[in-house]
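Here you get one chain, nothing else, as structure tokens; it is the form predicted on its own.
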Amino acid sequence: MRSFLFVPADSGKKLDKAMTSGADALIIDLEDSIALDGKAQARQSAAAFLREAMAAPNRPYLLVRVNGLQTGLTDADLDAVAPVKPDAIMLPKAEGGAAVTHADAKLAVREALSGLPDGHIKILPIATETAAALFLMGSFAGASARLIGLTWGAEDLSAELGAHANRDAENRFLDPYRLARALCLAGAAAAQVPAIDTVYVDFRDEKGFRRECEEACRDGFVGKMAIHPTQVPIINEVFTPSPEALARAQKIVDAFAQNPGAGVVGIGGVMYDRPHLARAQRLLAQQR
């Protein structure tokens, strides 16, 4: 999955429009975009939408961003949406693997009550939204079989740090958030799951957004979250490997297959070693 589009759970119009946005995944939001006094109604709206959308042909992957475990609202969120079988939940303010294990247990109970197979609903944590979470990025490995990736966030983190800004005048992340970004990449690699890049809030800045997508793809992220439908086509374009890149990766894989004992192979005068093979295999796997 390349593109993950946030949609407020209380806006039927936006939810319906999102289904035709071209996003690979929709994140139905019960957290930041919903005021506290609107949570109960938003849960009902999310459940009603999911009940219909899950049966739609060629639908996107459907996640629900629940409220964080620290809020005391997670149980009510899960009670509302688990019975309608979303593909996954997004777990905000996840502080390490222990938070994922906790959410796993909550989901297991609700799956049993709803007659769902154990492990049906997956988990995608936002792993850098608190200062404590940064010190726990290596703990997601083995936390739960439900874990389908890691993503990160800068807005809540900047608030906790007391920062005046998280980006510079050119809309590039400042050092504390670049650290969080790098830790997300490393944590995802350690857990052997995909890394998904965070949002770019200035959706009118197409040039800056494209640059950030390209840098994320270069560094190892496989997709990016979006806050507006206009960002989806750019994400899909940037994170779709070019035919040339796929052909080059296939040549590397084929060369090592023909020389299974080799540590290095030569193709067109260029030497490739085992790390190049791993990258080529990963790139090809994204297309399957």
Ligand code: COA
Second form
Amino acid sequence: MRSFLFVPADSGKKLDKAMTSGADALIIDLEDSIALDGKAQARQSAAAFLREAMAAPNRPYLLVRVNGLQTGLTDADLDAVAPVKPDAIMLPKAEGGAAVTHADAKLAVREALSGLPDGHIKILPIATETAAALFLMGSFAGASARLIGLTWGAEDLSAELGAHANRDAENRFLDPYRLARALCLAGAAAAQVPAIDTVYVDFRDEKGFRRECEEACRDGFVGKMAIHPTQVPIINEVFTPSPEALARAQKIVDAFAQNPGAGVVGIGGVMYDRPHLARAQRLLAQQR
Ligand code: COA
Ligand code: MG
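Go ahead and give the structure of the form predicted in complex with this ligand, now that the form predicted on its own is out.
To see the whole picture, the full complex is given below, headed by that same chain.
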């Protein structure tokens, strides 16, 4: 999955529009885009939408962003949406693998009550939204079989750090957030799950957005979150490997297959060793 589009759960119009946006996944938001006194209404709206959308042909992957475990709102969120079986929940302000294990247990109870198989609903945590979370980025391996990836956030983190900004005048992330981004990549790799890049809130800045997609793809992220439908086609384009990249990867895999004992091969005057093989295999696997 490449593109994950956020949609506030209380907007029927945006929910409908999102279904035809071309996004690989929709994140129906019960958290930051919903005011506190609108939570109950938003839960009902999310459940009603999911009841229909889950049955739609060729539908996107459907996640619900619940409120964080610190808020006391998570249980009511899960009570409302678990019975309609979203593919996954997004867990914001997650502090390490322990938070994922905690959410796993909460989901297991709801699955039992709704007659769903255990482990049906997956978890995608936002792993860098508090200062404490940054020190727990190596703890996601083995936290839960529900873990499908790791993503990161800079908005809540900058509020917690007391920063006045998280990007510079060119819309590039400042150091504390580049650290969070790098930790997300490393944490995801250590847990053997894909890393998904964070949002770009300046949704009219197409050039800056495309640059950030390209840099994320270059560095190892396999997809990116969007807040506006216009961002979706750019994500899909940038994170779809080019035919040339796929052909290059296939050549590397083929060269090692033809030399089973080899630790290193040469193709077209360039050296490829085991890490290159692993990267090529991963790129080809993404296509399946
Ligand atoms: N999903 C689906 N549709 C969306 C959308 C989204 N995330 N964001 C905008 N749209 C729709 C609008 O409703 C509008 O539809 P219309 O043409 O039928 O009227 C169209 O796309 C163009 O929207 P635009 O006028 O450019 O933006 P806006 O001012 O209506 O909305 C935001 C701007 C930021 C409020 C909106 O993009 C949004 O709600 N984004 C998601 C916010 C969110 O979930 N944040 C939490 C995660 S950080
Ligand atoms: Mg937030």
